[in-house]
Every structure is written in structure tokens, then in C-alpha cells.
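First, one chain by itself: the form predicted alone, in C-alpha cells.
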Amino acid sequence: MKKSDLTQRQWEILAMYDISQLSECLRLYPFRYEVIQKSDEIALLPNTNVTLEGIITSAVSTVRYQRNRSVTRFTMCTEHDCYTISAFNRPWFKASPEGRVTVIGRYEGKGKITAANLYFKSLAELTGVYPVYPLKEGVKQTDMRKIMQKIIINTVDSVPDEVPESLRNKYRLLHRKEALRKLHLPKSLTDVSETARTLKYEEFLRFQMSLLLKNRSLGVGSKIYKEFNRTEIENFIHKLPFPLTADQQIAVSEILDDMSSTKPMMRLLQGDVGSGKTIVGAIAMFAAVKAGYQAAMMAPTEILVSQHVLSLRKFFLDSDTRVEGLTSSLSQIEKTRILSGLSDGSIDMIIGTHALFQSGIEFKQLGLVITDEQHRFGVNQRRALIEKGADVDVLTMSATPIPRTLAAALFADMDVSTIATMPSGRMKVQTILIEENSIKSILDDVLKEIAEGNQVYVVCPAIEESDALQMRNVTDIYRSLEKVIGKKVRMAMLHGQLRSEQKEKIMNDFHQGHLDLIVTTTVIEVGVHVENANIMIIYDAYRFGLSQLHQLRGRIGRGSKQGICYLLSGQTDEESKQRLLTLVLSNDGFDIAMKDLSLRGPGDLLGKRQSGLPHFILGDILADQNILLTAKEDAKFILDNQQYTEYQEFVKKMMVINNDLNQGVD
């Protein structure tokens, strides 16, 4: 098929879905069928779809109102029955010269039907099984079917298949050819089932195969094994102020076996907010540098760099370990004296943001990587900082948490540790849905837990004020707290928009108790710890994730205390109120995590710079959860066997496909 095949008006259609190249149309899937066949008058219920065809008998009346509105309405009879019709907004509707009409719609009872769609073609001629794409603006759904069919015809014969011909044949799946053409051009329901199951498999074999080729190029082949004294780690553990929960040990034994193997250590630890990752993190490179070697925690914002450095220091107060930390914002001079001491051996843990993979660092003998929240940094950036030392294990921390079989098969060539349980002691957060978007009807509750020493955050979903979308914003909501309570609080306000050093010096002012209320945005989401902030106020809450959500709460109510958290929201449909409440009745990050994964996909749960993940077309990674479990099983047996010339190009198409993707991917 040529690029003239198509006419001027369907390439500028296409261009809307940002498609230049025919090839690239066989990816714009259909979201759903519309299934066309007669009813069953017999059985018609109230509010239910019905199509029928029949004869209009009585004279076509279009009333008109408001501006360019109106309802045409007229009766037609079946063999069976009579129906009164009506149609919003189709006043060019007049009956056909023989009077037969097909109607399709919603029937309201009592002979009434509203119709959706009314056609001069018999129900014959109609009848089957048609694509629903996602449209733009100023586009019909007959715009694209028209487009869509024209190109599967001309084209996919010539479409290779993606899956190797053993799995394909083992699966019994269609050829791709057949799938597409079934995709888009169904005779049946059949049709679309046989060819999901064939699509969902690809799709979820390609997403397999992109993660374990970007894993394995952070840890390939074999290391050094690390050697500690285990009785000095334990001896370590007993000396903490706390004990470790069940999990924790768990975890712990499963990461202290795996540096101390001779395969790199690629694990991901996950947990929910508040369950004890951190310390964990801080055994594990512990035990590195029992071992001889350095160990280097990246963290997404130089406010949790500062708090984990402090937090590394008291655990190792009566050791000999030097910790130390690096961000961008530290002058000259002690960046240079920190260069010196990673090159020299000297400073044994650094924590540091992305200024910790530049060119010019290098270390003496870097063992142990661990990125804290590792949605947050690239691929590159982490193989950036792995690629300083020779015998690397590498350790990623997630505090949104999901079943330990899906995150196997999210996290491919990864292994999973959870941390289920929280530490004893630890209150549930108390949440609390404000339904307006309003401060006002807690405001007295506020400024008494502030009397009573609980500071309080205020999250906003912008910065400043937008003409785009309306939402409170950081600025404006400051400044109108500031008119009321600005002679009793002591505020301030924080964002992504400030230099490092203000954000720095108003979070360390929270910190100790020097400020009452900060009125910021989520730069505060990740891993901040104040021991007397207990309460806080986010406003338009339904603009957020309820992963992300549950992650802000996580700030509060870390200390002693009771945390409340209070939800503003003034959206009234009943579809946020119930998203919000699950908020309100669950304090499990598992439970939220899966919740907020069938509502929000993948993408935005886990993070798409991290791992590649997709919003898959097709396959949903809670209910088909086989099949791509099964695919993982599949992309590991391609990769270790081959020596199979259908492996070998197989994985060099996605090797291509890789690189191409990686060019984006920081």
C-alpha cells in the first residue's frame, strides 16, 4: 500500500493520533465492539440497548429548542409491536420513501425508545460486529473504520510475526497477519477473543523481554562474592533501638545471601509507607562495607539525601563508618574533599541525588547500589553509577507495594522482597474526607492540634494559579492562610520551584519545630520524616493517585502521635467520593496499590521511566495475570537458549527496539 492510497483528509486524521507511517497504524487498536443484532422484543427491559427494525407509521415532527437543539420523534410498528421513537438532534431525519428504519438505542419501557443511532439500511445489512476507536476531536467513528480497513487490507499480509513460531505454535496463536485482521475486521465475538488472547501474549512477551534486557545490561554475568562476618551484622542489629519486624529479618537474610553469592544482586524491596525499608537498606550496605567495600544510596530529592544521612549516622554512631552526602547544591570545596574521599576509600556510604552518577566521581571500590524510589531515576542513570565499581550488587526500594507474584512478573529479571507488616507501635493514620474543597470547616481543629504542638502540612496540587485547570495552587492558598492565621502559625511554603538551598532551609526549620505549617506540593512525598507533623490538609485530593495520595499521608503521624489526614474535595459524582473513600477505609498500601493499578494502569502506579512499562493496548495485568506470568517464564528461556536461531532474531529485534527506546528513556 502506497501513502497516496490514503486521501489528504485521512493522513490529516491520522495526524491527530500522531501517526506518520502506515506501519505505525496496525498499533491503533480499537478500545471496544459494538455488536449489532436484532433484539428480543419478547424480553425487553427498561434501560437496556434494543435494536429493531420496523416501518415508521406515523408523520416524522421535530420540535426545536433551546439553541440548536431539538427531538424528532415518530412511531414505527415490527411484526410484533409499536414503538414511539425519539432522536435528540437530528432534525434532517425524515422517513425513507418505502418507510423502513432500523433504530438502535435505549429502551425506557412502556413502548418508548430513545434512539442512539437510526439507519435506512434493513437490520440485515447491519447486523455484525463493528470497532470502536478512540476518537479526537471532529472525528466519526466511520471516519476511522473507513481508514482502518483500507489499510488492513492493503497491508497485512505483509506483516511478519513478532512471537517466535515454537511459542506461537505451543500457544496455539493466531499469525499476527490474522490477529490484526480479526482485530479490526471481526465476522464474530470469536474473532476478538482469539485474537486477544494472540495480542495480549505479544504485547506482554515484548514488555518481558524489554525488561529483562535493560536488567541483565545492569548486572551481567557473575562477581566476586562479598565476605562479612554475619555474627558482626547480627551483633549490629541487636544494637538498634528497635526491633526488627518479621518481614525485615526476612528481607534482611534474603539480601545478605545475595551479596554473598557470586551472581549480582538485582532485588527489588518494597514496602508499604512506614514499614522499616530504609533500615533495611542501611544492614544491607553495612554488610558491604564489613566486606571492604563502598556502598552508594540514591535518593530522588536532597531533603531525604540530608534525612538519610542523619539517619545513617546515628545507626553507625559507634562504628568507625564515614557517611557522608552529595548534591548539587554543596560548594565547590566540599564536593572536592567528598570526590577525594569516595576515590581514596575514606567515606565508606554516600547518599546523593542524581549528582552521584556525573563523569567526574569515581570510587576506590564500589560494591552496593541502592535506589530509593526507583521509579524516580532513569535506567541509564542507575547503569551510570553501577558501571563505577566492578563486583556491584544492586538493591531498589519501592514503598508502592503489590502482590509479591505480580511484582515478580512486573520486575522481570528482578528479585522481590516485601515488607508486609509495619513496626510495632506505629498508629494508623486517621483519614477524614472533607466533601468541599474547603479549609474552612476544620480550620478551628487545625490551629488547636498546632496549640498542642502537632505541625501540619497543606499539599496543593499546583504551584500558581492556572487559567487551564482550575485547582487550588501553593501560592494563592498561602497567601490567604497567611491573611488569617498568620499572626498565630508560623509558616512558610514550599515547592519544586525554589532554589535547593530554600527548600532545604525551610524543611530543616520544619524539622526542628521552627515552623508550624508549610503549605506545599508533593516535593514532599517521598520519604520525609518529621516526628510532629501529624496532620494533613490536601486539597483537591481527587486529582491525585491513591497511591499517591496514601504515599503523602505516609508523611504524618510517624512519631507518637495520631495522624489525621484530611481529603478537600469538591467534585460531588459519586465515582471520586467512592475512589476517595477507599482512602478513608484502608490504611493498606497492598490493598490501595491494586485498587489504584485497575483505576489509574501501570504506567502511572510504577513509573514509566523506571521500568518501560507501558499502558498495555490490550493486557490487563490484573486479569491476565497468567499470561503474563507466563510470558516472563518465556522471555527467560529466549534469553538463555540462544543458541535457537528463532531466539537469536528474535532477541536482536528487540535489542534494536531496545536502543531505540533507551534514547528517550532519562
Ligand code: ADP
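Just so we're on the same page, rigid core means the largest C-alpha set that superposes within 1.5 Å between forms. Values in this document were obtained by computation on a predicted structure and should not be read as measured data. Residue numbers count along the first chain shown, from 1. First, how it differs from the form predicted together with ligand ADP.
- Core-aligned CA deviation for residue 130 between the two forms: 2 Å or greater.
- Core-superposed comparison between the two forms: the CA of residue 582 stays below a 2 Å shift.
- Relative to the superposed rigid core, residue 93 undergoes a CA displacement of at least 2 Å between the two forms.
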Contents of the next structure:
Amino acid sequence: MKKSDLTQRQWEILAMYDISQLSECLRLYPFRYEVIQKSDEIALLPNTNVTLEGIITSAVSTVRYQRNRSVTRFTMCTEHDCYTISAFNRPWFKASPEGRVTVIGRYEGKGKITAANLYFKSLAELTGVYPVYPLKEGVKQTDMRKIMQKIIINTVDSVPDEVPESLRNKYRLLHRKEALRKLHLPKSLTDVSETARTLKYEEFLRFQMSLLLKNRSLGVGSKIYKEFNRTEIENFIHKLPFPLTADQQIAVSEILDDMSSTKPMMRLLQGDVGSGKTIVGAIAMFAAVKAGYQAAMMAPTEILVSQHVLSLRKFFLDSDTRVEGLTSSLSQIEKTRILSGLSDGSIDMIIGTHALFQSGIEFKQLGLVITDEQHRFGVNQRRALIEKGADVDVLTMSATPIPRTLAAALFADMDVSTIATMPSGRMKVQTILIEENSIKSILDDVLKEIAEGNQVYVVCPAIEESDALQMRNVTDIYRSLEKVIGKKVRMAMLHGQLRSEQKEKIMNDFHQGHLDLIVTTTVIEVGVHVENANIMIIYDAYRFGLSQLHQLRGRIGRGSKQGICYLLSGQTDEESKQRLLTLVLSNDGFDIAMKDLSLRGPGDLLGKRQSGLPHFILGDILADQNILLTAKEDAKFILDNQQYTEYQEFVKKMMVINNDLNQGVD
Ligand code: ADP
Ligand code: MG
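If the structure you just shared is the form predicted alone, then what does the corresponding form predicted together with ligand ADP look like?
Zooming out: every chain and molecule, the one shown earlier first.
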């Protein structure tokens, strides 16, 4: 097929779908199907769909009302019965009595049908299964069907298979070209389900391969096991100001087992916001240090680095452990001091941002790398750190928890520890949905809280005004709040574009209670801990993902007082509202992550950087978990048996795709 086989207009339509090459068209999938077949007339039930063919036996009358509205009525008789047909806004429908017509619509009962579509074609001609494509403005379903039909008929025969033949035979999957043909031009619903099974498997296999290839490129092999005295670690745990929860204990022992084995640790520690992941990480760091190694923790923001340094220093107060923080805002002298401490081994634990994996940094003996809030870091960044030591164990912490089996299916080569329960005595944040994008109705309540010594976060989706996206921004909201309450309330702005010292100063002032309110972006989303901050107001809440909102509200109610989170949203459609109500009704990070998964797919939720793939187009990771797990096993098998040619080719292809995806990840 040549580019010129499609018309100018058809290419214009495809451009709306970001498609400019024929090969890219195969990415476009129908999202559902329309089935046209004759209804069983004898069993017609009121308020159900109906498809019938018959003869028009009355005049066709059209009545116009209001502007541009009309209803067209006529009588149609089949062999069995006669029906009154009403069709709205089809003034062009003209037919003479005795003409044949096919009606698709809804049976209202009592011989009445409201037609959605009227055709002069016979029902026999129309009968079939039709793909329904997502539409862009000004594009009709028939346009899309014509385009895809032409493309499939002309190109599909040359589409090669991807799934290795032995696996295709094992699961009786279709050839890729057959699957694509049946996807776009199905003859029956059986075709559709057959093709879905094939394409889902293919999609999941590709996903699992890409995860495995990434993780394997992070280096599996063996390491020297770490030797530490478990009693010493137990003693450290006993001296903590609180007992560990059962889940924390299990996580700790799983991690210690990994560290003392000769297989490098690749573990994901997942738990809801506030479930206490940091202390588990700290214990692992302690063990690494006791085994004679250095430990590093990467955090996504400078604010978080400072906080982790403070809390780790507190934990290790009476041991001779040296804890330092490394951020890009340090002075040259401080930086030099830290760099030499890392290379001569006098620094035991280092917390840092991106600054940590710069090339100038050398460790005497790095043994553990912890990444906090994993999806903020790219694979290449993690790799850079791991390569700084020969015996490095890796622990990744995530605050977007998902059920264990699903996590196992999604995180190909990682082991998973889960903290499912919260430390006792934690109060749940109360969440209130305000259905307008304004603070007016709650301002008095907020001022009252501030007068009682509570602190407030105001979160906006943007920093400055932008024309394209009409989002609430920090600068405008700060200015308007300052006008109204600036005399009574000590307030500041906090966002990523400020210089590090400014950020740090504002956060410190807030921490120490010198500020009552900060207007901020999601820079505070991860980890920040201010006990007196009990109120959060989120503008344009609908613009955030559910898990992100849950993380955000995890910043409040961290002391002894009840936290209140106001979600402001002027978006009135029912879907947005229902989505936000999830947060009003649930405080469980697992629930929320699942809801988010089903709404957005794992690409967004777990971070595109983590999964390397966007949404699954066909596969539903919840409904199709079995296929996902099968694909995981098969992907492992393929990589372990690369000596066979059929696997070799597939792996090679996947590596090319993977490299493409990796470009620009970091
Ligand atoms: P996250 O999992 O979100 O990173 P943190 O590690 O920041 O959570 O822990 C939140 C708070 O809970 C911290 O103040 C921490 O000291 C406290 N905490 C952790 N574990 C326990 C526990 N077992 N009992 C009581 N408090 C705990
Ligand atoms: Mg944390």
C-alpha cells in the first residue's frame, strides 16, 4: 500500500490521532463493537434494543419544533406486526409508502420504536459486527471504518508475528496478521474474543519482557553476602520510641535475609502513606553499616533529603553512625567535605537527590541503595548508583501499594514486601469535596483553625498562569489570598522554581511554626512531615490522579489532631465527581490505587518510567491477571532460554523497543 492510497482528507483525520505513517495505523484499536442482527420479534421486551426490517405503510410525517429540532413518524410493518416509528432530528428522511426500511433503535413497548438509525439497505446486508473507534471532533464513525478497512485489507498480510511460535501454538493464539484482521474486520463476536485473547497476551508479554530486560540490565549475578549481628539489630529496634508493626517486622526480616544472601537484593517495599517505610529502610541501612558497608538513600526532593537526614540522625543518635545529606544546594566546601567522607569511608549513610549519582562521587564500599518513592527515578539513575559498588543491594520504596499478587505480576523481577496496616492510633484524614473552585465557603473555618495554631497547605496544579491550561496557579492564588487574609495570616509560596535555599528556608519556617499557611505545588507531595499541618486545600482537584491526591493528603494530620482535606473542583461532570468521591469515602491507599489502576492503567500510576509502557490498550490488569501472570512466566522462560533462535529474535526485537523507550527517560 502506498501513502497516496489514502486521500488527503483521510490523512488529515489520521493526523488528529498523531498518525503520519501507515505502519502507525496498526496502533489504532477499536474500543468496542456494534452488533447488527435481527431481533427476535416474538420476545421483544420494552426498553430494550431492537433491529427490524419492514415496509413503510403510512405517509412519512415530519413535525418541526423549537429551533432545528424535529420528529419524523411513520408506520412500519413486518411479517408479524406493525410498529409506530419515531426518529428525532432526521428531517431529511423521506420515503414513499411501500418502501423497505431497516430500523435500529429502542423498543418502547406497545408497538412503539424510537429509531437511532434508519437505513434503506436490507437487514441482510447490514447484519454483522462493526468496530467502534474513538472519535475526534468532526470525524464520523464511518470515516474511521473506511480508513481502517482500507489499511487492514491492504497491509495486514505483511505484518510479521511477534510472539515466538512455540508459545503461539501452546496457547493456540492467532497469527498477528489474523488477529489484526479480526480486530478490525470481525465476522462475529467469536472473532473478537479470539483476537482479544491473542493481542492481550502479546501486549502483556511485551510488557513483561521490557521489565525483565530493564531489571536484568541493572545487573543480576552474585555478591558477597553481608554479615551482621542480628541481635545487635534487634537491640536497635527495641530502643526505637515505638514498637514495629507486624508488617514492618516481616519486611525487616525479609530484607535482612536478602542482604545476608549471595543474591543481590532487588526488593520493592510498598505501603500506604504514613505506614512507616522510612524506619524499615533505616534498619536496612543500619545492617549494611554494621556489615562494614556504606548505605545510600535517594529522595526525590531536597526538602525530603533534609527531613530524612534529621530523622536518621535521631534514630542513630547513640550509635557512632555518621549520616550526611547531599544536595545540589550545598556550598563547594561542604560538598568537598562530603565527597572525601564518602571515598574514605568516614560517612556511613548518605541521603541525597539526583546529586548522588553524579560521576565525581566515589564510595569506599557501597553496599545498599534505597530509592524512596521509586517512580520518581529513572532506571538509568538507579543503575548509575548501583554501579558505584560491587555488592550493592537495592531496596525501592513505593507509596502506591497494590495487592501482592498483582504487584508480583507487574514488577517482573522484584521481590515485594508489603506494609498493609498502619501503626495504631493513627487518625484518618477527613476529606470534603467542595463543588466549586473557590475557597470562599470554607475561608472562615480555615481562619478559625489557624487561630487555634493549626497550619495549612494550599495546593495548586501550576506555578504560574499559563494560557493553554487554565489551571489555578500558586502565584495568583497567593496574591489573592494575601489581599484577603494577608494581614492576619503569615504566609509564603513554595514551588520547584525557587532556589534551594529559599525552599529550605520556607519549609523550615513552616516546620517551626513561623508560617501559618503555604501556597504550594506538588513539591510537598512526597514524604514531608510537619506535625501541626492539619488543613489542606487542593485547587482543581480533578486534575490530579487519585493516588497523587491520597499522597498529598497524607501530608496532614500527622500529629495528634484530626486532619481535614478540602478538594476544590469546579468540574461538574458526574465522572469527575464520582472519582473525587472515592477519596471522600476511602482512606485506604490500596483501594485508591486499585481504583486509579482501573481508571488510568499502570503506565500512569506506577510511573511511565517504571513500567516503560503506556496504558495497555486491550489488557485489563485486573480482569486479565491470569494472562498477565502467564506472560510473566513466559518472559522469564524466554530470557533464560535465549540460545534458541526463535527466542533470540524476539529478545533482539524487544531490546530495540526497550532502548527506544529508555531514551529520554532520565
Ligand atoms: P511513609 O511510609 O509514608 O514513608 P514514614 O516512614 O514517614 O511513612 O512514617 C510516618 C510516621 O510514622 C513517622 O513519624 C514515623 O516515625 C512513624 N512510625 C513509623 N513506624 C511506626 C510504628 N510502628 N508505630 C508508631 N509510629 C510509627
Ligand atoms: Mg516516606
